[in-house]
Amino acid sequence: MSNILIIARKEIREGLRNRWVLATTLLLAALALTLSFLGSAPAGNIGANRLDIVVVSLSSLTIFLVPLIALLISHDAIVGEMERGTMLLLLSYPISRRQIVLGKFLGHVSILAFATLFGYGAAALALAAIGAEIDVQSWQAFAAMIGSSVLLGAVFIAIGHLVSALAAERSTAGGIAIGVWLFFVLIYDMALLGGLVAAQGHALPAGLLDALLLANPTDAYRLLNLSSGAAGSLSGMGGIAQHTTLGVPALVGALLVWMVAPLVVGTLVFSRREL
């Protein structure tokens, strides 16, 4: 364990070094408090609490940045380490391969959390310092949202690290990542509404919209944070949520079988991998 926290620490440090902690977080902080200010501007016209509707925009923010801004950070996790001939300097010490995933895994997840928890933390204390009327359902959601979040990344990291463990070089691994950001991000869900308009009102059989949903991490994370209390009628996810049988238990079991399956795979294919 001690190895996997000091692989951390390097990684957290080299974070800091090339100002990627600093860059999340001031980007996410910007982005949050702008759509708390503006984006909640209609609260009152709706009868919406202000934090609802900061949850809202903040979440379908959240499912387009933060798999960006985590494949980012770890696609040359290890292949990049290997180019720069680093990776062997790195094994001459006792330590192994799967420590080596493990504790870049655990650095990136802790630049992520950070970067995630201040800088959407900064919309919610800023509207707290205004007087705006939050109550404690709200603050729920909101602690909700941004637990999700980082698991959302946390996702997306351990796909990275599989993607750096299969490439062959930094530029392969970035390509491939923003295959893969595209693909679960935009692809995937216009075909999944492309095949329900195709099916002109059909219902699906039993379970396999579950499955389609299930089959995209930003679709769980999506039915976690809207579908669901006044999220889910601000957002319009009240109506898919209403044809699923999916609850928060399955939604998080998705979410942390996507964020292992991916990492156990890339710990597997590096251990394999001639250097």
Second form
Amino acid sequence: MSNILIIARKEIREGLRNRWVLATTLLLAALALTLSFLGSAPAGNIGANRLDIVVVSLSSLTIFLVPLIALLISHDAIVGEMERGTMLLLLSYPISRRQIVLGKFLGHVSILAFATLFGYGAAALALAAIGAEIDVQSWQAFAAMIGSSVLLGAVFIAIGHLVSALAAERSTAGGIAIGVWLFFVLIYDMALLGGLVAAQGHALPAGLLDALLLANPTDAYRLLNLSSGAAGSLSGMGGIAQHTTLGVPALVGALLVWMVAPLVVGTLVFSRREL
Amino acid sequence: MNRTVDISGIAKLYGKVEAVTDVSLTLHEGQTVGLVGHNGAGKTTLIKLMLGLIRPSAGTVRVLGEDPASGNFEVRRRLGYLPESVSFHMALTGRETLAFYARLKRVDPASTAPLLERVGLAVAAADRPVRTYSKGMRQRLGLAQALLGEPRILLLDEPTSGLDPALRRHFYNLISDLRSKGTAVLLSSHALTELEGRTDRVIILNGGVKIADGTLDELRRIARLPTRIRIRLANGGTTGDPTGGDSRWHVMDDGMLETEAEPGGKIELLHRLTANPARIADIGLVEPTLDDLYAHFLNAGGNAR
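Having seen the form predicted on its own, please provide the structure of the form predicted together with its partner chain.
Shown next: the complete complex, the earlier chain at its head.
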């Protein structure tokens, strides 16, 4: 078993032991179930597929919740172990710092993937169990939503690791993590909206809008899930989507870059850190 | 004897602070060496340099012939390290913790049970989370992980601080077992007294500089600390030199007279003192303690700088 897997396995075991896995899975499942049964009431039977509605409401929820959970799991990864003194012992073992970061990343992503798959999966299964009609396309959209949610989580876990490698203290890392979350989830979009309003209806150059949407992983995620097919008409995101030329490969690519870049920088920072 | 660790002319700067300055030392197979110094004397820095956790600002470190900071992990597999006030992942049990470290060292995790027994961690405790452990139990677990894979070099940073005397003895017994199997052991401590009879050699560090290196007997010879001789005169007198010579005596609070005798002149002085036994009511010798020895080297080192 390689060092990366050994570390990942330990992280998962710790996550199971201190109830992180259980808590996040239950939280996501509870919210998903609530949304799928209460949230679909206003739609009534207007013909919209119930799973499509769930996809829309769950991806809106994911944008807020998954980055927060991801940052909570990961911001402590490096600075926390340094502060507790476990990192010193770990580094005296035959393992490189890169392997430690990658192992922790893999472990944290596995925890989040498990929670998302089972938490959100519970909602879909519940809908299927009460006999809602769900076509293949909706199932595909749902699967894509889960996959991209995990990818979004991985992005913020990578950002959390970067924060953890940079911060001198755990409390600093926590503060920065909250700041990162606020920025990407709330402030960025508000600023973007404000900018659009200030432009007074003058159309932004399409290239600029694309760049601005790709520069925030949560926006890339939003476009990915809310702009296509049935979800587009339900969420109203179809309007924006028409103005951009961003396809699924570009959006997924942006998310992948957002995942890899912080991880690479975080590993470099951690490698240079004096003990 | 094979050299396992070879350090020459090493220095380490943290910013502008010199943690270690121009230290050279060697560890040999089957030798237990004590590294003594105050807190902040550079003991931990030196151990981190041997582990390759930090790179020296100057000088070279060779561990089993390799540079430990080069990223060659083969060496680290042959090293055991117990950090000062060791800590573990609180949620895992002792057994899981040891299995985790065993995997990293490519030791079969199933083979770690005897190790837990060897350090005296009870079976019941091994399956409890580390969170519930006492300081002594944590230290036992720390030693167990250091012993994984039968290391050829053991670096123990203040391993016995905060342990009760029984556990301390158990600790040193384990170490002497390892020594007889050819393991080189480096023990750091802030008290020289603790190491008496436990080490083959002692290295004293002060302010990042090596100020002494040798067996305790050698250090005693170098230091030439005087023996204090105390007598009580039969007539209760407290003035003059009772030997009629030129040695200086001073009066203690309890009315005894005390003088200091150089190692070479001790017997001669006693001979003259006891030439007339009727004059002396009581006599006592106070040999220099290890604390005196330590203080001597710290002062000498301080003066030399």
